[in-house]
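Below sits a lone chain in structure tokens, taken as the form predicted on its own.
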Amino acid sequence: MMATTERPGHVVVIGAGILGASIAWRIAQRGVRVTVIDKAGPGSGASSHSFAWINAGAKEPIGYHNLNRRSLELWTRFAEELAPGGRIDEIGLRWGGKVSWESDPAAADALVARVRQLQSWGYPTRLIDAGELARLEPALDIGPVAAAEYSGNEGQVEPQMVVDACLRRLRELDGRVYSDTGVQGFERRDDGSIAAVNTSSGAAEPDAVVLAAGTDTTGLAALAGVNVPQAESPGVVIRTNPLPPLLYNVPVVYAPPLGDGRREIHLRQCADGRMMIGEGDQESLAEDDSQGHADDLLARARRYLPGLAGAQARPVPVGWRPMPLDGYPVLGFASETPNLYVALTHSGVTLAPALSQLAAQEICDGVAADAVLGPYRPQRFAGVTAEQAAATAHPRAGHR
């Protein structure tokens, strides 16, 4: 933690994605002056490519699962406080759950095992049969079903709407936001703490700095003498043109492979009517953002959702996702730079309510939430090379 427990008078937040914007707003709510700096436009980084599925299902071990579940359960209150008039639809928050199913027997066995494990952790997911799957979302043409599940507590949100709402609230609290402003370096005191943040628009002199710059976090942290290694995690999703409502009951759908060697697909409908479609699991590595690949994804999605007939596929440039090298969040003050608070995570959409709440507490109150965040401190990478960190990474680090 910082050397002092006094509340900072001025905090600079570097990065205006969903996590940085959420932390900035939470800190400003505490009466602290906040300045947000982003090298491009707010929400234009990984947040703009996120599938934006709110869930705690594919999260292991149980401590990390529980952190995600805690955040999932905070989302409605977070949205009501954030959105104009408390209307959660104003930031695209929609509940209704997620369905997935398998047609291959081996894959079905794995799905059943996953559901049973989550149920043993108290997670509200359950196995369903083909009939219930069809009733839950009649818009789907499900085909053969060897096993299916429904997680009714999951949902979706629109990250750009969340970012815009956070920064609107921040400005109402006299916070400042500087877009198209790159961080060029830090001036540090004898104890390693940051005295000034040098940017392309001038220098800022904060009491504390929050580094929430997504994939740029590693390079910027190194300028402050802090090691925060990341794995490369490219991802591809596509969008369609705006369409009438196609999914009426369940907003998130994971459909099985078609048996032709290509991976499963996942899809959801955005608040503006566009469909978002990806392949594999949510974190699968992919770099093909060509029109041909987009057309292929849409054709596969159309097999399961006939309402997509006539839709147009619009490829999205490959997105590079924040991914700490061991797959788990990095959150907390850095021992090498005691007033630098690092906030880096995958699953930023699910985790934004909880991590922003905890970060604001630690920064404003000087009280460490070690019982929750102890495993995720930046100190675990101190003195560790990228090769050493990779050797000890969780085997499913790409699926956090």
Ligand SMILES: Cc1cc2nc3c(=O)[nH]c(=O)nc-3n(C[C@H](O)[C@H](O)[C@H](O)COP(=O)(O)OP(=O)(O)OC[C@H]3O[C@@H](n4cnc5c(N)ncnc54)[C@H](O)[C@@H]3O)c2cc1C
Second form
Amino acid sequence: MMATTERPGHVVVIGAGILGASIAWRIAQRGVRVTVIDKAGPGSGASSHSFAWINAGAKEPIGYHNLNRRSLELWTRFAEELAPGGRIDEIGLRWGGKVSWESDPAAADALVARVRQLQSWGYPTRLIDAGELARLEPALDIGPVAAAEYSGNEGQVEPQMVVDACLRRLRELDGRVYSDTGVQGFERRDDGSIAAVNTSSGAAEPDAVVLAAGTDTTGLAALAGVNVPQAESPGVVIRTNPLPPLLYNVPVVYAPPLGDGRREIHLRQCADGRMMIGEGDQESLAEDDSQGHADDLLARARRYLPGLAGAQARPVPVGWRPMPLDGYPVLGFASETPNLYVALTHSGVTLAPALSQLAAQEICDGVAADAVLGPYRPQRFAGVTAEQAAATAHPRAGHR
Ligand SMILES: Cc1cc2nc3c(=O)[nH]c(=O)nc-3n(C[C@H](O)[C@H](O)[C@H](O)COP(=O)(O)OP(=O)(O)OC[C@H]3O[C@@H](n4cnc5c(N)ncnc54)[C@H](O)[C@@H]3O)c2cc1C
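Alternate state requested, the form predicted in complex with the ligand (shown: the form predicted on its own):
Full assembly next; the chain just shown is listed first.
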């Protein structure tokens, strides 16, 4: 932990995805000079590949569920502060919930058990019957229903619009953003702290550095002497051409497998009318980004959403999820490099409002929020091998 309660005068944030951009904005709001550096364009990493479903339902154990839930509940206020004119639709934030259902009896039992567990945690999800499912989202052709649930508190957002809005706010606060500028290494002092950040277009000498470089965090952390292991977690979410509104009430839909041995599909409609379609759950591994696979996903989605007739499938290159090896966030100052603050997480779209507030508070006030972030410190990986870290992995951490 940075051994001072003194507020840093200048912070460099490496990475302008949803996490880096939101942390940068929150730090700048505290009156600190902030420079954001991205090796490509802001938002071009995992954030622009994201399904961007805001949820806390599929998160275990309860501490991690509660962190996600706290962030979900912060999203509206975060968006109102961020979006032009306070209009949350300006960054694509849309509430209305998520429906999922199963046609297979064994899968239905698992769905019911999951709903009961979440209800015991006080989460506002509930079982619904086929009639209510059809009334909730009349656009769907639901087929046979063995069990169904509705989580009315969940929603969606457009990460690229969030990133752009954060950086616009940052510039209003005199922050600087450098695109196409890759961080190549660090100069370190005798105590391990970073004296300079070396980039493809020169060096910066900040008081503190936030490392929010997504999948590249592991390599950059190693250059600063810090172990932040990750799992490989490729995902594919295709798009369609822009379409008129197709989902009227419920923005996020998880539909069951069609009984052909392939996985369930999930879909949502973007603010610009394009439909996003993926398969499996939020952490399923997928690498087929061919036109044939995109056409196949669209055909399966059309089975449940007839309004997709006539839509065209647009394949999207594989997106690589930032994925800490045990599946949980890595947030905090590194012991080996005391002015380096690591910010790496899966579910970064859901978690951005909470993690950006907590990170800015820790960096600017010098007080550790251990009661919330204690389990998520980078120190848990110090001297830990990949095998040891994997042994404590989140059950849904993309290791399957
Ligand atoms: C297919 C898929 C589906 C997902 N679905 C969901 C979902 O439904 N809900 C949810 O909450 N989350 C979801 N996620 C996860 C979520 O999108 C990520 O957790 C989040 O976008 C991570 O944001 P980030 O800012 O940490 O990383 P990124 O968006 O990857 O940003 C990192 C940035 O660092 C920059 N960078 C890298 N190296 C350097 C360097 N050397 N110098 C300078 N800059 C550098 C990159 O250019 C990039 O812009 C999904 C992710 C994927 C891929």
